[in-house]
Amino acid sequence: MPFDVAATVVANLALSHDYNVLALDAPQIAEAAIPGQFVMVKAATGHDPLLRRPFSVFEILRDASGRATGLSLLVKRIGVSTGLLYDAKPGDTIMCLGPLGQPFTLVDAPADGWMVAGGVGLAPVWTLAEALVARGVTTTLFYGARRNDELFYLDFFRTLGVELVLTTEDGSGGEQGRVIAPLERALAARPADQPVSLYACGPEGMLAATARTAAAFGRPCEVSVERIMGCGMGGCYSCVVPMKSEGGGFHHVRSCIAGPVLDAAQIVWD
């Protein structure tokens, strides 16, 4: 079951004038959440917003023993519940409930882990990595963006082992272009006897082509949808993401608990 709780804002570290890192003392929370799950949060305590909204737990806080003390979340402004967020000051306190959904399936060596995010999507990436690093397994980020002050924590992924690859759309940094050319590229040079399991999370656009790459060198991969949610329960159903049948056709289901973390070849793309 999830905790519901009156988080106190212990930090919030400015990215940019669009992205902030904030943390939450919600030990309870951060010691029972899985790579990719995520929490339901609200800042105000009056009527605007009214709901809560989805974020991923970006990293698990922890102190000199290793035990949980918190979480943080990775939090881009475009709204009235992200600029809250965004302005949140130490000793501010977030209702935060979670943690909530499915997470990542965590391959083992020899099987590589490549991550592939743009944007926001790096949000559920960082306790990804950690898990699979911690599992031996080599681990690479595809990571791309607008431009290169967006791309956001790269010494934090080269501390921890992970390869890096980036791109940015107006070539400040990495290559410039879209992350699934250097994808593509690193899938057609790989044995077919060398495994591999992708995992993604940003625009749907990015999740549609990794799935659709993915498939055609025929690797796993698992996305993280991006959905709106009204209640991050079930109850609403305002998150769902249509799913193909056996025998042919589709179905819908609620990402909230069937994902956010769905297999990318059984989702319905077009």
The other form holds:
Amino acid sequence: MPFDVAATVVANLALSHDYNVLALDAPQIAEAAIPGQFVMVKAATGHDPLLRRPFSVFEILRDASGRATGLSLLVKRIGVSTGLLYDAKPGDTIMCLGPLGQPFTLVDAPADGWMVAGGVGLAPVWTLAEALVARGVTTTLFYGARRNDELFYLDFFRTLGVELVLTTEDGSGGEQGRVIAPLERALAARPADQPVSLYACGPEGMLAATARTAAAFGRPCEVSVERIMGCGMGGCYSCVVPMKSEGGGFHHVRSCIAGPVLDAAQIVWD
Amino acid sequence: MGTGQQAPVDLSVRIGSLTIANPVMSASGCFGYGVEYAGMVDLSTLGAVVVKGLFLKEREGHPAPRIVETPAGMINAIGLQGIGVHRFISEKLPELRERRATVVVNVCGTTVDEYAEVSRILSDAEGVHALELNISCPNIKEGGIQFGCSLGGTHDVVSAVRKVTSLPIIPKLTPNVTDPASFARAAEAAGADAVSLVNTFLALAIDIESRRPKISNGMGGLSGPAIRPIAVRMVYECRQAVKIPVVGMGGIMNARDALEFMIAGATAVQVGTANFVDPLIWNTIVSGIGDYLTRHGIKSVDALIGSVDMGKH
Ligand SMILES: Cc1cc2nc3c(=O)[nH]c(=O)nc-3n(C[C@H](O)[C@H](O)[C@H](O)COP(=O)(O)O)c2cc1C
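Can I have the other form now, the form predicted in complex with its partner chain, not the form predicted on its own?
Expanding to the full complex; the earlier chain stays at the top.
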């Protein structure tokens, strides 16, 4: 069951001109959230902007005893609502509804878990990586961004034991180009009898390419899709994704309650 | 002091043969089939749960993006995605019954016969308390608004449904006409038990970089606080034109807004877009109405309905 919390901002860390990490005091939501789930957030108090916006849960914040005290959001500033979240001050109140949606399916060793993230698509990967590592799964993160200074939290993932494969569009960090190129090479190099599951979050084009690549190599792949959402609860039918129907054709599912994590092989991409 | 539950006021209202415990309903298409919210909201505390529009068959609706936010509002073109009347009865209605929800089904059709057929099927199902006839969806080509924009079409749909059901029928009127009150009159003459309004206002938002509409269907329907004063005016006009109850909606965000509609003439109200912002809004609005009545010493909702004094200031 989701909780609706008037969450206090406990910290706001600007990572760059566009990105920030907003820490919220929302223990009930943090306690209940599992990797891949999201929250619906509203920073404004008035009617403009009006609607909440969906955000993946980024970190689960814990106290010294390990108890969940809150969660953070990884935010990329693109519009008015994300601008308000970029500018939020400690002590501000933010309405936060969650946890919502379907989580990732966690694999077990001996399968490897390969995560693919583009830009702000890093958001659900933090808790996913923690959960996979905790199960003893060997993990790799294929992580692409526009520039080197937008590849965040590399030390966190290294310390956790996640192997990193980095790309940037301008070549200022890692390999130049898109993250799909090294992913394809790694999949081609992996023997068929060594299982691997893929998890992807990022721009739609990257998700589609990851899905195609996974299918070409016969590997399971889950993607966390991003759609414009109205309510996050299944009420409005705004955030639909076309899924393959038995016997051909498609049907629309609401990504807020059937997703945001969906089986890439079932999505009608085009 | 007094919350809605403690207040010594009667919040019940009548819509035809149906008495509902309080005048606050969910607006169709803004509350799924109700069951989506059952984990958070006690569905029996709403005056009624009005579910998403249903045709005879399943429909997939328009591709995403289906909504765009606009100043103090939103434009949607969902395209009436839905599971069809048969799956609704087998998959959703049992849970709604179990949760003791008062259920109003929003009925859609591409032909007069389809409205009648869907209504007939729902009348035989246990746990449906009233039918709201959606003759006002701006987002689909056939059906819906073609009936709601013609007085003859409105009459035909209402009288065809009247022949097949004894449930209260509530045609839902479009604001996309010059004189909604004449449509309320047509509906009353054809045997409607109430009218509800407003559905959304036909609207367009354009991305100036791509010079393309911001939602896939091009145009859509505007809802939210941006439309409220126009909706209040239309509810007032309909109240003046007909004897049957008027169910008012359009941008209600809180108890104050709901009371404004009731004072203009709404017997009950529906809340749509606001539920997206605050899924726990129901108790806030219901108890706020109770508090207001208590504060003004008004014993029942009936005394409030249509009580606006339009004399010059
Ligand atoms: C996303 C969305 C879906 C809707 N779907 C329906 C529908 O299926 N049937 C209907 O009669 N009205 C539908 N409506 C209209 C609402 O029921 C209501 O008339 C309108 O939104 C105005 O109320 P509001 O401003 O409180 O949202 C929809 C509105 C929205 C925003």
